[in-house]
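The chain below stands alone and is given as structure tokens, in the form predicted on its own.
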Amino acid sequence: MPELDELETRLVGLTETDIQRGLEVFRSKLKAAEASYLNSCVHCGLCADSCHYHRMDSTLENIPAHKLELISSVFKRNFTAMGRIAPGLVGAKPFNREMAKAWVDAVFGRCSLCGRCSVNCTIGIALPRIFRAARAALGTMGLVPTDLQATVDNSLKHGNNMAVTKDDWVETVQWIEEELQTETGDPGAKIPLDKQGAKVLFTVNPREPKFFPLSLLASAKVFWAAREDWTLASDNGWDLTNYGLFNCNDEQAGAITQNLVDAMERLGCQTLVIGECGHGYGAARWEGPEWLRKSYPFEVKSILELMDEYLRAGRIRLDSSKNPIPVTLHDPCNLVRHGGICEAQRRVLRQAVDSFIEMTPNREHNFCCGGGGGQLAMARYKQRRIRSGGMKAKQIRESGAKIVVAPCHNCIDQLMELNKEYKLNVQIKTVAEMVADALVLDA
């Protein structure tokens, strides 16, 4: 018999107390709207065509309505009169080890929380909200996939999700500053650290200093050209990522958000600017105040919005002929469909490149790349992740573009894997990289 992994061991060891605790958390996450959704599905099937998992593998388990049914059957059995009296008549089922395992597979293993199914639902069921409630219940039962939880734990312990030390972070920033001076020809060009009273606190994904320093260099070059008053934090508060959005533990997510709030207060900045990251923007801008139960005393913006403002105000000038290769744009789900940042990146790219080609479909109807919802942090589901990404690969290929711009490092990681798996032969870049390449520098 093969050895059980840690998640499977926890499933086998579930107690009745664990299960009851999970049910309590699940019910606590359901407001009136969510409860009504659990009794509203008309089984029209439109969500199946909407889901990138089902489009690439048409098994029953990949239909969003089927995933919803797994959850609603438990709700009916435990929280409705008919479910208790006549469970067979209403499809009510008990919450036990087998059902908990099915929930893990459905909401962690077959869903990126992208929300495309909800956009196309005939009655507007917000499926991601139900799936998040299920993830929260599983989390309190100890059933978050180990590597996803480890990412959250890193943020809680080290202040960033990749456990980058302060010394390594500062050293990397200083090295990139030297590169900025070389690129701009300005020996006075700076990447400020802990600048008190700076207007902007800029935050990044730890993958930038770790693996993609040229992405941070590009953002710094844009700030330099715009003569922005900005800074990075040397300690907690520079990492924009928040995988508490994906393990759905609001207390942990709130603690990670508090790092950003503390950095803003510590440095006295006016605007928190989130670098190119879909979930990072959504977590900080929309979810953070809910987790912390208070409004921010500062403004939150995406760097995409800021670059758009620079162009409109004439603070930076671009020469699109510097980017002659055809470009297409991937819309990160948390940034666009959930976050509302849709047009800024398009206005910027139309000025930064010679040939901008939209994918079909695009904007809020885009297909998820397959890497969202914490999928990149869950190795057990890698094959499904790559397979589901086939929809995005198809979109990229049909666009005919040779550069794919993705304003999200999670998406970039996934797209790089898809590029290799599906032999797309494209370059993957951020919006800031395209802008930095097109900058008209003052003599």
Contents of the next structure:
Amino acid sequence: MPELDELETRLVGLTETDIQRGLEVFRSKLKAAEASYLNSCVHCGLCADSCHYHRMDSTLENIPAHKLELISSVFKRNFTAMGRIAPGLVGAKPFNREMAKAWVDAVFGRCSLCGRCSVNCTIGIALPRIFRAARAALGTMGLVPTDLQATVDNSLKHGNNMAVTKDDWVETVQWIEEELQTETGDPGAKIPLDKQGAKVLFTVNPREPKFFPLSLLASAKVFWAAREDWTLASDNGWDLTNYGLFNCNDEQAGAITQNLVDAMERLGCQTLVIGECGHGYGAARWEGPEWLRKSYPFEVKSILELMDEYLRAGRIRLDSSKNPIPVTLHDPCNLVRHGGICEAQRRVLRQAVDSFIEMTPNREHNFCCGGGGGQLAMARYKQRRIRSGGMKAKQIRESGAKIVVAPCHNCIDQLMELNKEYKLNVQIKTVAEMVADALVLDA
Amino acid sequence: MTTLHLGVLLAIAWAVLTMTFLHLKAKSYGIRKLYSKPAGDPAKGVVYAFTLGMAPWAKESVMMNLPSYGAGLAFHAGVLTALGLLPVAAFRLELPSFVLFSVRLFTLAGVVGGFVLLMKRLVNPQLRGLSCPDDFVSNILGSTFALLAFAWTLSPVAEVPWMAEAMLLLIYAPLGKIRHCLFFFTTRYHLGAFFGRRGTFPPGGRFHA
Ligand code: SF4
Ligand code: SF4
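What would you give as the form predicted together with the partner chain, now that the form predicted on its own is on the page?
Let's see the whole complex now, leading with the same chain.
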């Protein structure tokens, strides 16, 4: 595993200055909330089974509190009086090469930042906030796994995380537009590119033009049916993903967010609509303004909210009998628990399909699919990712549904792997795909 | 009020002052200025975090660990009851018999709860792995405090060791994990505000379907 060697090499090469810089960055990420979290854990261990890693592999290293303890022990040693006076008593430990290695393993290798432990913690510690501070510190020490960093670098360099060229993107959009015209029977059906003053700027995950063009086609069909005034950007500003959320380098994350802000300004749109992507929504809607340290002069919505609005306003009509196969819904952590969008997708699906079965648990209690937190971009942790996804596989199987709807392309990738690995024999679709299939088109 | 009582009073003053210092220290890290538009009401999230969000049925972790949760509740009830008993001892107050019965029940439950948690920490390898000496010291101090309070309700002979133990507990409280008696509130506040702002709390769903 060359990646392992590379990371190991960087660990071995760490200097005292690197370690001090890491500590400084870690400290700079802490505010009153985090200081409180780091003083709170009582080591009750009740959070253990809230984590899908621990549920599928019950080792000490997978307990959320253990991951937290690795970080709080360093906090205590460096930033508290008791940690300096009696480190052995309160479990305070120095930050050194060994500890940095343990941090990498814990916060990159055993955590998808899903936040399920937060809602289950006896005290109420929002653990991912601490893990994010640790990731940022490791980043400054050059310890972000190379492939995760490469995804961020792609976005910074090419304006999208898969290095899709402008020509390829535009060509794909034009091809999907032709498909849209065929499917709707409307030769005037358009997928507008760079339409000045359009109401909605729609953004997608680069996996859509690359591997899942039908997803983009489905969204376009819904916009067409709703007679939406929308556009895509032909250049920077069409990719909704932001892996800066996962390498936790706020500067890089902010630069990626700026692409969206610039596109909104360039095109004079009113609403930035984020396609079906959990982390993309979290990054653009919640973290983006914090990274940029300014409020947006426009609104940000998920396409799920928009479809919900269309249905409520009667702008689209659905015939659920067109989707007769039982459907269950996966709740992406960044969209639901951390994003606050819990009901819109349910209201939409209930009208789009004949039989909607909730997974158990669901909403803010959902289990991560295992692919979040940048896990899909870190090849070295693939085995753990697939294993931890076993909880999601179990949920899917127990639902008895034959279609899993996942409003997130990252989750879809992971679910497709789980489908194969755990022989689930299900189809995996987006909400827009279900809606597009159920659309009642005017004659 | 005896010298012993005065000692306890001083220990209380120490605990309050150092806890206040810890609180101010944590606050000095600064409040994050937020720029994203809220989707929900942080205040409602905080209210939820301190009410229904703490209900056993709102947390899978509790439902999966009901005996531990019960032991924890009993332990805390015992320690708090013993704390409440300190002024009773200091001012030689008479307790009505039903109150005295409740006090005995709670303090004894606290001892049992503390003992169960201590055993669990010793026996369960994962919990042992999570623990540091402070976890054991804190538990033993709390359990002994509840035990001596219980003993005092039976015989005034226990007063001297109980008061001495109270001093130890109060002096140690801000130094180790017992500080969670402060940080529990600030942490839950921040959690509630975070999820409230994002519109996740108060929730519409349950972990069971
Ligand atoms: S955030 Fe999710 S993956 Fe990370 S420790 Fe908590 S439950 Fe586990
Ligand atoms: S539930 Fe919370 S307080 Fe208990 S061990 Fe886990 S993180 Fe710590």
